[in-house]
Amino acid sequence: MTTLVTPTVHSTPVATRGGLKRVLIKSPHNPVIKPSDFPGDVMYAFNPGAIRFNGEYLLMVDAATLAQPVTLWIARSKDGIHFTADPEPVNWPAPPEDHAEDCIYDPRITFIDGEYIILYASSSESAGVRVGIVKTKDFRTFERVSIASEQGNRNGALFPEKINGLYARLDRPFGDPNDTCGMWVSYSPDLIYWGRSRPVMSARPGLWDSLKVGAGAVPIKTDKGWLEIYHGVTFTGAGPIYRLGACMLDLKDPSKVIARGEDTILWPEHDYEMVGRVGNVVFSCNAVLTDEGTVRIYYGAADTCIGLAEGKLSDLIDACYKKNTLRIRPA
């Protein structure tokens, strides 16, 4: 059973940088990993899913490699600033029969049930993307679940624990790539089957994520509700911009949004954010909460290196209640 985290009530004020009030602020180390971290041939190395295991922050990251596929690839550290990737990659297990797959990217990580659950999108030319399900207890060895039924899904992030006797996931459906995309909760009795899908919420027009929004984290369990930590896509005449903000779902029906931020908590501002594979990109798979009450996230930048972000839970389940005063609304 996941603990309810209440979080702490406080007077501190937001942390300012740059003369914006800041919930997350990005370390100065940051990037935290690098392509060059690793001992293959990687060009890009970004979106990791993340957790704590065995006293150590574990990131399962995006490894682009030279042959251009994206593999999973293990990073470690004891502080959670200094990685140390494994020697190789995942020795992920093989698709199933009838579905081929070219590419595995962005997981999300989630221990229920005394195993942690991976996520992940799993693409092929014959298929298109689906969301991939592999369990492991100890990031040695993995073991195939299931790879979704339905076309055009990506973005699964599962709840750590189950809503009325059912898992649950927060995915995203999507046809045509430059329509608009919203994020849905889906549920199942056995993480093969998935059924009873509802829309939890869409792009928000005028907004900075009105063009497609979908999970980001893996939802974290509070005494307001479940707080999720999501991405939201608007377009410019540069290209689209991918920025993270945040939201509260119910805690027994999560396709019920309780309060939804209308700032963004994270954007790209810096070099190694906004030049890269795809630029002007924060993207996130995770947030870990520490003992201490602060939520680190680990964001891919640019689809190229990893960012990390941290911010007081308190402060990101105020962001999901804040509004904006210089907003322009409809009338």
The other form holds:
Amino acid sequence: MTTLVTPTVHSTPVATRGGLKRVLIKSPHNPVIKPSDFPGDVMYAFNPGAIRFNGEYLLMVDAATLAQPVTLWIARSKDGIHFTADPEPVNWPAPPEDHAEDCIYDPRITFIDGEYIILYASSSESAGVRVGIVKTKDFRTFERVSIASEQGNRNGALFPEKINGLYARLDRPFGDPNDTCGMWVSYSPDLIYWGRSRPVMSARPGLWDSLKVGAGAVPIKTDKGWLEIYHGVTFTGAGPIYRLGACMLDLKDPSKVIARGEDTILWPEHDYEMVGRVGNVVFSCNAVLTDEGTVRIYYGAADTCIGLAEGKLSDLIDACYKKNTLRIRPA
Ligand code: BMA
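Right, the form predicted alone is done, so what does the form predicted in complex with beta-D-mannopyranose look like?
In what comes next, the whole complex appears, and the chain from above leads the way.
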């Protein structure tokens, strides 16, 4: 008879393990958002964009319903832990006629020049996956800005200020889903026409990010450079594992990587991260800097629910410079 084995998990945050200090501590309230926190028939709620808005934490969540593969749905919270979902999904502006959106997901929200600009994956059976851009001032009404002309690109994250007079975004062009792919930076004068694309960083054979790397959060400006929390994928015989890492990019030329930590800073380990629609996944579209100098990351867990992990900004910066002295390099 086959016995199901439940993986050993920590139900409470663990600051140290094997003598290594954790950079990010997971909330004991995890998962802070579950599909059942939404009205209606939401089956999976994950990968939110997040930002402080009107004194609240506002999360724009990937929500899969019976009617739609994924749509976007807002949840709001005063303390960043207990969330209330809006009664309806967002009223997303219609796409152009030649790009019927079958699925919209992974929103990343940037506040720039008095507006909130949302970059997201716009997926169309006929026109492929492209970086879509929508803007809002109040998170009630949304206005379409553009859908990028390049097909096969997602994980767009807009920098919170112009660089050398241009809008700048991180993105991840891709071909065959099983090929390796890396993070790039592209520029635009108007959020419509994008170019001057440069590679930023690639997958690292033998490490936890050996297959794919792409933007996670909207970059945070620090005195050392742009802190970027990114996702890395490795492939195992049982499928991919998604984890997060930290790197520091040059303020004036983000294609220059100043430092890139060798360790992952967040990985799937608990039941809610390892079992779900897509197991073994932690994935982030945000990193929210608090007034206390900590960074809150609301991450998708197993493409099913949302966890919260928090760490000091200074520790995340240090993590970018960290070598793996013990040579523990999970593949
Ligand atoms: C990526 C994106 C994410 C998803 C992840 C794991 O390629 O599609 O939305 O969380 O895969 O399934």
